[in-house]
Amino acid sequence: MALSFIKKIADFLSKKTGQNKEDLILLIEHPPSLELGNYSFPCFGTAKVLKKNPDEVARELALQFPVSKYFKKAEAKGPYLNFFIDPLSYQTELISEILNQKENYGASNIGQNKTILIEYSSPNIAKPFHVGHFRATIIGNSLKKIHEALGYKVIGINYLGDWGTQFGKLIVAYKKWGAKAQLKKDPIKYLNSLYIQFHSEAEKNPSLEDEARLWFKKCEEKNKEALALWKEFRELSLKEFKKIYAELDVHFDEISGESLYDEKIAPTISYIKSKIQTQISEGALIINLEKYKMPPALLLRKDGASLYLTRDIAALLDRYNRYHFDKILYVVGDTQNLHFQQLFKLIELMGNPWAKECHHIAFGQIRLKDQKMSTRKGTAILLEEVLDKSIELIAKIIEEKNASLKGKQEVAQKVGSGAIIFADFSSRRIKNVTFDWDVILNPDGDTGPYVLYTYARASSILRKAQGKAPTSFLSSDLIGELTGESTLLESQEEQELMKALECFPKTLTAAAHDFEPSYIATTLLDVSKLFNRFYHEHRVIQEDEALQASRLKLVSATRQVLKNGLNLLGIQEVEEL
């Protein structure tokens, strides 16, 4: 989506230079300050096409640009061509577009007829849902929403860790120390305690590891006792996970697991052997990847048991055969970098040209006050506990500052979970995140509560305006479709806020291109800061009805952009706070 001004500039540049109009639209940017104009076009690429100096190209194009009622002037500034739009025309078109588009503002159809698969969340069965899985869940959920807004068909897959040697360990632990009553009472916590106990005992008695491998082999061989225990652990875990997904409002199009591909291991191994040279090393089946500067890819253990990599190859081939996707994203922590490098390389070596459309969306680790997680040692930070604490602390703040707030518990729920989600997006996904309650719950900092508070403030202004605003506003919802003549909003605070609102669609496209939801979080903070600055400097509700109407439109537009951005991050807005 681009405002008509950008399209007109691109049309002019295309006619004068012969360059593609759509390519030119992508190059048009905002100058660093309003004094330099509304839009800027860097002439470096055009200079190469015309075989001239960039400064010279900018000067020549500035002289040829036609002034109209929409464009005040075009001005060369070194190698940049800056365009100055008639302020009232710019204001009217921008705000009208936001209010008319509503929840679709920022959306486009650039992904039309394209399919993207996103694998995210992917918790391990019989283990607690810790904050590491939380990162995978919300990053994947946001990327799904972002790509859907851009017109892609998106298939979200929750690929459960429900197969592997860890189930042999659990079966051994349960048979040796387990109790049925405790398993039913609190399945995941109890299974996790058994898992921790197993590793503690295995340090003293290493033969337990061999026993665990044997029991997993029995699972693969369809042993009735082994499969019955595995199935019980899986179903109890899924029931608990669904509670967390409901709280986060996260949904999937497909829920599967590694176990789905157990029976496809043999044909997958045969297929791999027909495409790539394999070898036996110490009894295990491997592929030598030394020439690609990677360690050997292990396909089968010496006892014939499959591995995570083998199952992922089977899953990836199956997904392409079923969906013929244009792109597939794996939202998995950066500790699995080597795994995905090997996976994608093997897919490429098998002769699949679509291997280049496979992407590992890596993210850093998450900590709480410098505490590192380990499910083996029992130091995992459980998501349920983090969410509960965040909601509890927000509820306490609400009680202190606004005890009469309606629906306090629901608001605390939305703000509490929103604060945790926003904190994750406060920096690039590849960076490590440390939860500091004093920081992430601060309504005056660069936080989720600050953005939610700003949204609630905008809603409050619009509610107060009822009875003083134009009739068309009164008869509609809170956002309203304010009509009538506009008064020019010419202060620096108003102009900068409008500029930030206009950047939202471009931010959305960039977030999809770089698989980086944090871009949206950054834009929401910028918009919130500019809106609060505007609010403190200028009266919205006042006697001058034309000026009031224009400022109410700006408030409505800001509120809409905040809502759209929050929703794309997986955060629900609140009307009062």
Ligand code: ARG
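For the two forms, the rigid core is made up of the largest set of C-alpha atoms that agree within 1.5 Å on superposition. A quick note: this is a predicted structure, and the numbers were derived from the prediction, not measured. Residue numbers count along the first chain shown, from 1. Compared with the form predicted in complex with the ligand:
- Checked against K302, F84, L236, Y450, the hinge of the rigid-body motion between these two forms corresponds to L236.
- Here the chain moves as two rigid blocks between these two forms; the smaller block's rotation against the larger, from C-alpha superpositions, is 13°.
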Second form
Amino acid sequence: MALSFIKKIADFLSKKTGQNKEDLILLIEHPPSLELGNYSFPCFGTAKVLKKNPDEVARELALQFPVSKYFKKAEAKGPYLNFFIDPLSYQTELISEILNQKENYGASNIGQNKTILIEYSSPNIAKPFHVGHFRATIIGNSLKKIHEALGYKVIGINYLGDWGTQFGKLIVAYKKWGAKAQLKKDPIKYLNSLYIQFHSEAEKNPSLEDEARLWFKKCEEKNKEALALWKEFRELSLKEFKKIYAELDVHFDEISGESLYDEKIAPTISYIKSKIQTQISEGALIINLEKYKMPPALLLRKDGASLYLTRDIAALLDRYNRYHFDKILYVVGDTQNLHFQQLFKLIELMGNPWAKECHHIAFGQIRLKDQKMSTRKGTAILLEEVLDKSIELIAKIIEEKNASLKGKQEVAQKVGSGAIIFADFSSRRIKNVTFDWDVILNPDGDTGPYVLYTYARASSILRKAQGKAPTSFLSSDLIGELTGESTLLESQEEQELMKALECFPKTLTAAAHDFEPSYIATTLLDVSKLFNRFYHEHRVIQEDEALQASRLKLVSATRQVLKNGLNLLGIQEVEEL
Ligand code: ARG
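Hand over the structure of the form predicted in complex with the ligand; the form predicted on its own is what we had up.
Every component of the complex follows; first up is the chain already shown.
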């Protein structure tokens, strides 16, 4: 993953200090400015090991470092040891690394032999897919891709909200007022309206609530009629969700749901009881968590019905038994912080050391600047509406700017959803995001369209070059042509762009470490800005053939990095825009 220069530096340092080479590789940094060299090693840790002063360590190591054709010099700057690589060697190695590795550039094997479970999306049956589920879906999808790139075995799970007393209400409402034809036509909207109707009728007629309880009990007892209706609601809803997943190109290895764990409630409760002290409080089964500054965990209701938390305990134990995962991530909004704190604490109290490998990947809320977009006055913002609107606005922009574009429908689709996905990653996940159409669709702003335009620009330069020279810069036999003679790209713009491309693998590792796909979005913006500056300042297609070849390679490498980053976020690139 790291360029050979870093490995050679680590070799040298390891020999001189006795420290572990792999650890040293992780310590080597990219200095903030090019004047400070290509790499920098902070000597603080080594100084501790050697019981010396860091400045002194840096000076001594600098003196001992052997210069060569590749390494021009090593220089101590305070406690830092800075390394200067021969620019042409650096350029050649970096660019060929990217162009050889193609879609694997940035990948590594740090996750080898490790299994990670990621639960994401998890919408509720018979309820609209709102933007909160969208965030869960795309953050989870991106974390899955990032971890796969790092060599982990990843299992993506969609855990549907398909159980609970609300299904009793739905059955009652459907039996009383429902119509099959309407259900088939637009299942989720229709079921949701029945649900709303149930609540307003129940205000006038509270006995409906008892009926609903009865019907949910029937579900739990596996009554045929009750289960058949429930199953129909579930299947129709899932079919709708699958349309969204297809549109976003999101896939799961496992679609499970809360209903699956209803059967395991009895054994789960006895298991819990055998491990932790439970209590009965007002008829309900609870666990006191006062010691941990949390409200009590509710396991069974007074009427014996299972609860969300209990089903989650059963599901987590089941997942561990099946996969023996090294890590599990729950991508769920921050409104459920307490729920997951309780879940993980209970798992820990039951004596499972792997409780510390359970992570709640929380995220903030999406708001719309233009509140008129929301269906039910600022509450549920529906994904479909947001996506459709974005695609429609992009289609309009294309119509104005480039009406003759080939396949514009498909392009609008990709750029429109890409804009929404990118906007979601434009700050750390825990922050609330406000969708402001003027901001997130702006092709000149820090946006998805900006990165996509940059990618398309790189492609178009290569297409143009392809028309001019015999070299196919887009095809896979590209490399053979590119190994020819190179001219040094020495301008500040080119050097900085290369440095940004080199940092990409590091971004990936950091994104996995902090569960933050947003880091990749930030890097994509940096690379795009540097690329556009380079393109603005320097002619790529020109008379000097060697220089042109070198610049084309840089364009091609940039294009590859943009593609890899976009794809890791779950965004598909377009060749022309
Ligand atoms: N279906 C839930 C909701 O929409 C999210 C489920 C989160 N996952 C879990 N294991 N509890 O609020």
